[in-house]
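Just the one chain here, laid out as structure tokens, in the form predicted on its own.
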Amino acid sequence: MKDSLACEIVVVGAGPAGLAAACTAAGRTRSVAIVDGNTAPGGQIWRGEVRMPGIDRARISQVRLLSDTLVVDCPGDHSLLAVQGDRAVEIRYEKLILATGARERFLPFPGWTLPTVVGTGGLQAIVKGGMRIAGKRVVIAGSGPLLLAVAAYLCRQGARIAMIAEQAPRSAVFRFARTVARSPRKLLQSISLMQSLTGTPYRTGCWPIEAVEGAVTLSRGGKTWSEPCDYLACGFGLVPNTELAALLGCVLQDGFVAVDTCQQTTQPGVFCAGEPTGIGGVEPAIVEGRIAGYCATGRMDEAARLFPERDRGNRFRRALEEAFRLRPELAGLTGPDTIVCRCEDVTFARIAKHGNWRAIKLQTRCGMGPCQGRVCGPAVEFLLGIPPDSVRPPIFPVPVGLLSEDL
């Protein structure tokens, strides 16, 4: 038998966003809820920490929180499926607001397997979690300011940043910057974090090509050369976590998802914030997070008056994207023998043979691993254009158990 819980407004997602949301919500309906994948509260960005800005944290004590959940499923209306431990729960809303926030986009290259490569946002991640990285040289490369607050991290817990490595060219990077100097606050978040990163070398067009036991080969201007390092942190931007909106049917836009004014989605009732319908960074995702919120319960005017911070929000997530388009030369990276589907030991050279994502899968079992598409998809569909073009049940692993006796 299933578990049951019942409320006015369930929240997916417990970072910046559905933190936001929640607690404009929380107090102006009946009950509300934040289902979440991990253990506490804060997402990806404040994962561990204390201080989650911009938070009424007063208001998070009437929010019900279910943490270590995950939806995989919305068998019926108003309904999701979610997985606790080894239980099974249903959960019944009337309204809906997806904050499922995003993931690092990985490229394949020749070494990207090797141990002691590992994702940006995932290294930062370990760390937290207890790893030691004192003394550690580091090379960071990849696209997006993620870099930066990543290596800035690293290098207060006593790591030796080698270098910083933007694939975006120097004048793309320069345009961007002009941009965040427009905003005084995020001014004053840049210069705080350059001064944390003084004297590390920070390269643009650059990019890795190859990743050995302890070193990392770099190309930048034609010119290509060996960086030692302990560990590689590479990541090429982020991808939205769209699939539980896709399985509820609201409509994607150029990989997005759609929303109305009121941060509505197409279909009624369920909302969406934050990453998934534009990657902007935490302050974009809090303001459409209050409006998801404002907007569930009713109360239209106060979300209006959040309208001109969105459009801000708006303007530079698309600053964001010009900046940090990828290059070209990164589908060049993969070859023949490249592994791309990490989960099925799937090569470029099976992958390259297919049309459609439906054949890649069938011949190839690329895509059907436990992590389901969420790193080899992204990279499939930006080295030959191929993106996925399904999304079924169950979006995470699921005990059998589960599947035999609920699902």
Partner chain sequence: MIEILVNGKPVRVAFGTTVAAAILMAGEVVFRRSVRGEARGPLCGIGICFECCVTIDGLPNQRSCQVPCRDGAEVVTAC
Given for the second form:
Amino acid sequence: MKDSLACEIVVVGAGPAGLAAACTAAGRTRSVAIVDGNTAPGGQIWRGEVRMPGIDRARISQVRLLSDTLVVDCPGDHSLLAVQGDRAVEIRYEKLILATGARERFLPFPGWTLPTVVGTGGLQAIVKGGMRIAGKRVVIAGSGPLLLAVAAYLCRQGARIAMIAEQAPRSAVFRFARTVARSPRKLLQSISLMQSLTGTPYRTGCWPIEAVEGAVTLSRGGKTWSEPCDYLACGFGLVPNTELAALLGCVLQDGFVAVDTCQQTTQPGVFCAGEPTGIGGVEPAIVEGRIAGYCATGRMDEAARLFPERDRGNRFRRALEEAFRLRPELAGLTGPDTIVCRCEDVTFARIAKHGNWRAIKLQTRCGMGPCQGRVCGPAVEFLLGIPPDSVRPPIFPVPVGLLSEDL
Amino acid sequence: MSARTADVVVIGGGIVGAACAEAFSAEGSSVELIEERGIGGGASGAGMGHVTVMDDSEAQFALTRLSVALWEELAASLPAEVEYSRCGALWVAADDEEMAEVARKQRFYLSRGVRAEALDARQVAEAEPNLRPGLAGGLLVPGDRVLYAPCAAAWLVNRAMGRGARVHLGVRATANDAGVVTLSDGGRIEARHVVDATGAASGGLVRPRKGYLAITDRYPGFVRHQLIELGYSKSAHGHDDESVAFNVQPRVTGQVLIGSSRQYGVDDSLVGAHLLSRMLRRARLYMPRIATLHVLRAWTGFRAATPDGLPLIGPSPRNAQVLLATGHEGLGITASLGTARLLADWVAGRTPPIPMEPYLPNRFPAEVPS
Amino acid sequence: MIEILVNGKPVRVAFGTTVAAAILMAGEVVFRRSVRGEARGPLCGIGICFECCVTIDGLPNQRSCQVPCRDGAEVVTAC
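Having seen the form predicted on its own, please provide the structure of the form predicted in complex with its partner chain.
Up next: the whole complex, starting with the chain shown before.
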């Protein structure tokens, strides 16, 4: 028999949005649980850090935290199936708050499958996992503020950052920097970021066109050159984790989970906060998490007081999207022989023959491997404008043993 | 809009429709194929892809043996992505009663020229080390094969297109009046023959029978043959509302397909946790170590079931201009080529390689699809 | 410090180190071989891409970036 747990409010994800939602809800009911796939709370952004600005830490102790617990299915009404180590856990809820965060977007270019080409957040996570990066030469390429944050972190760990290559044009990045500067806290953050990166070349309008062992070819303003490196850390912004929302039947709009003013999805009693509703980092996520926490416990007035702050967060999200929009030239990096689906080794030429995601999956197996389309899906969407289709359970690979326990 | 004309309009681009389009185009007929979703996107894509000689009845045996021979003729030309694999099938006997069934099955196959080897307990354990100890034995049918049906269907369709067949994707046939097929995009095709290869959507006597499958990550060598419990036939031919049977299959990728289940009276494609876990428990009962393999995905599909377990192949009793090619239940991948051959022979007025009577729709005077 | 074996070679790592980090510190580059035989290593670092899968204590297809090193664990990568 599997374990089971029943709570009034269940939050999926212990990043900023999930922690904020759970702590807010915990003020009203003690029956709050967070289910999180990582070993420690904090999400990808605060992985292993003690400081969690904006989170009411005193309240965390009132929340039941299930770490190392992955939600894999929703077997029935108000119920989730999760996997914790070698056990299956059935989790029953009255209200559900999805705070499933985001992942990096990877774009295929020649050489992107080499073992020395890693995600930007990916390299940071591996270094946080104990890998020594000191003395290694790293090129960071792609798009978005994460490049800077990762560069600063790797610098502090002793890495030599040869270059940061941002695909967005200089004008857009500057416009964004001025938007950020309107918020004093953000300005402070970026100043401290830049200070730790003194001397590191930050090139806008610059992107990788090919990786080979020990070097990456970068392109900027029509010129290309080879930049030696031990690692190329590469990520082109973030994409939301919407698999669980889709499995629950929540409507997605332009790839994000659709929510009303209460952060409620189109499924009654299911709320969503943070990156799955729009990419914007910690601050919008915390506000949305708090609103979801209030609304899920019936405190609309308190939620409403946060709406102006959420509006500011949404403006920030739009500015971010505008500034770091991926340039169409990046789609041209993928050659006919470039692998797009890394699980099944499917090349772009094979995928491009088909007009919809279902045909792509059936005829080429793209998206049918263990990543379940999490890596190739956003790439195919960028390259061909074909959005991924249905989500099938389990939403993470699970041992047969855990899917076959008695209900 | 004035109607185009074609010798044959095939409705349905699953493996059966694809095989019919291929066979009629090989006759020199002009063919138009209509598929609403995608080639091989229905039961063909949802199933396991057996190519197997079955012994439930003489008629089933005749059609499946003919079909396997036709697949074998194509084998050398099939591209790699069809994953045509001669892995053989091993029917697993749990006890002495099932060993008696092994003997019966072996006699049936051998007397009809199909290789089949009876294995004792030790031989079964050697053939499949991940089966649980203590099984009574089994029957190895070395000639059984598996393939990846969506790519097989696409290959057949491409062959037909190479001979001039036209394919209409993303459209439905909305009406068929006096030989004129109307499409959902407004197109009209006047056809001498209309082939209904819409599987579980055929309606009439054909009932959808829902099945579940799960596929694992890659574990090369974990399973070597297609494995089926001898109780499978009870599941396949019983009329219980819900049944499961142990049936796993090695893919050439090293992945393991895990089945099977049969369910009547359900028309939603939902992957229900209850039946999925029941099916996986059945697999664990036979292969305990399968518990550690990671399931990547589970899904459902609908077989086209008929009351007597045989397909409907031939003119519809209600409209002789409509040729039925449906009702193949779990044997559509195997029987697709044989079905297409029978229909092509019928239209050409040739004597078919096997008698067609057992599959003719007029064996059910009423209620067949038209 | 704890010690694990990476392809038979002992590696000493701090408590809490992931298997992926330990593999890299052992000097290994290839974690797994792709379907057509290409060398692959970690990409996402957060357990979603399955590129860092290795065999840990005899269990294949384990995401090394998500598994903390356990003293005495035996890790086998592709070569």
